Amino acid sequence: MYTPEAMISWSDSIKKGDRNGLSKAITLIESQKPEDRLVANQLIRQIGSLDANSFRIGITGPPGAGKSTLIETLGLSLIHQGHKVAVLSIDPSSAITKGSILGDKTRMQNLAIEPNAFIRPSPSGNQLGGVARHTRESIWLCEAAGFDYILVETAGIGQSEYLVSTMTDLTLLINIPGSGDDLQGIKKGILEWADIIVLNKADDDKDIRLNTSYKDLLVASQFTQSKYSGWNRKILKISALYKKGIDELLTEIENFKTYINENQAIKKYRQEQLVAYFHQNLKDKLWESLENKPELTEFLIQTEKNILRLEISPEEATDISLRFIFALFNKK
């Protein structure tokens, strides 16, 4: 267990940009084991609450819509200005193995090579919505650093991707033209959390599939409101690989991140997103505990035979396993 001043020295080293510092505390609170849990709890205490003048960007969209050619493409445009970022990449896990390949150090050469650019994958584990369960954390710590940039890249695996935007300021969805049944393929529960859409790949304005993707886009966004009140979602034509459009999209992020703060919206938003933390991470250790509780694990092992011995349906198994977990806490 680290002493006091061990845990002093590790947040004043942290905040002072270390980045062996920074990657040995996020390597920390991604570890599931109790003891290291602990470690990062009080990490994260240590550090306390920072007014961080950053701002946060979760980048979504389908596995080749060009997600890390964006970010490196935005992270060193945004570094030219300045400015230094954190890139938290989130690959998704095997359900098997439960490895990952983590290659985004790999893809974003240029940007991992800038000393003003920290580029963090992470697997996914078992946590849905295509983020890493600890993810903010990850987020505090890079602000911690000194990182007034924080690009979240989510795993890139459908639908459920909306999480992402519970833990960053300005949610940027990435589509391609011509990837199939277009209008089909855009769904409402993306669309309503995405701040800014940009279609990649848009190398040539004469292409017929880049029209009528934008055209779908433009059609299917006006059926949804943003979660900001009173902002104007933009759709945007850029090529990442070829740099086009990319100062139209850097002008449209600061468009952006005035009218949250002017509005007072992201000190409102990030409040809320606190809240939703707090509850989500109630979830999640409150079934940890349950699970060590070994008289429990026996009751669902019972259960699922059960189950497959067709004696009793799965919403049943459901109502009885929760009659037993309340037996439990009532248990003196």
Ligand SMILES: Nc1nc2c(ncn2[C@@H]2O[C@H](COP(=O)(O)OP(=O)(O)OP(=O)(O)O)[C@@H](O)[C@H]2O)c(=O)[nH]1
Contents of the next structure:
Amino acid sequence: MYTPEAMISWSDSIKKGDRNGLSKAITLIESQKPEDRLVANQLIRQIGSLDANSFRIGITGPPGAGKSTLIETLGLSLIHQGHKVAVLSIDPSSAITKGSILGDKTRMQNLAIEPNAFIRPSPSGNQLGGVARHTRESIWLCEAAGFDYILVETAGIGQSEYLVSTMTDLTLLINIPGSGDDLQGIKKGILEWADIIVLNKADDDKDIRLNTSYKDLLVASQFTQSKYSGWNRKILKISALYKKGIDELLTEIENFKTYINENQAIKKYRQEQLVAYFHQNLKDKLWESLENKPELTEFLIQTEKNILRLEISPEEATDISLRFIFALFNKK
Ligand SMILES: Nc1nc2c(ncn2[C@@H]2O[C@H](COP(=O)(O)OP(=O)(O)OP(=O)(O)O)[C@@H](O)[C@H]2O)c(=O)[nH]1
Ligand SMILES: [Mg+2]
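Got the form predicted alone; any chance of the form predicted together with the ligand too?
After this comes the whole thing, all chains and molecules, with the earlier chain placed first.
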């Protein structure tokens, strides 16, 4: 356990930009032990104001679309402009396989050696929600440590692309030219969350697949719009590997940043994200605490059988189950 003095000196060292202190804090956040959670909560409280002057970008797209390559290219450009860049990830595959993603750092070799960059390889965990919570809290810690651009990578599988949009200011969707007539690996739902769309691997302007994919994306994206009403969403062709179209992308990111700052939308949106997170977390934890009660499990199994035998309707079953749950709480 840490003394109050030790906690203060730890949080002070993070605020001064100490990378070891920051890494140690993120490790603590990722820990599954309840006692570590208590210390993590204390540390986050100690860090204080979350009103950082930062910009958070979520980068999502199908596996292999070039997310890490683009992050390295963007990250280096931002550092050359004088910014401090932190790279985090929500990685559903590592959450499922529990594998550590060694690749992250090696794919961003040039960025990894920059003193003003901080790259945290994906955490492993047993559920996506947990991994996402770590990422959210890691963002706050990186901001406290003075990183003003936070880039969060997530593969566009499962719920992770939606989750990344609940913790960042800008969602950047990367797609690649496909061979078929459908959008390459993208579920159309994500278009609702994207604020800027890029078509990566546009190495050669004359590539026919590129122009077909561009048109497909244009058509698909017309049915949805950015969550910031009034923002005119664009689709840009880039090559992250050969650094084509990167200046245009940086300008577009800057335009977006100006737009949401002018409208105070960033502040409002971050407040909404915090409140939504609180409600979701409350629901998850409430359900988790109930799931640990064997008498409830038994009751629910029996209730399911009753529904299937058409003895009660799902609506009635819900009311009865709620009464059972409240009675369980009152017993304590
Ligand atoms: N030709 C070409 N290849 C690219 C471009 N961008 C990335 N690549 C290549 O595409 C492959 C995948 O790139 P990554 O950056 O690892 O892609 P990713 O989306 O991060 O992949 P995951 O994290 O595994 O989902 C690598 O071999 C890159 O070199 C590009 O603009 N043009
Ligand atoms: Mg990657």
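All values reported here derive from a predicted model rather than from experimental measurement. Positions refer to the first chain, counted from 1.
Undergrad: If one rigid part turns against another between these two forms, which of 277, 216, 242, 169 falls at the hinge?
TA: Between the two rigid parts, the hinge is at 277.
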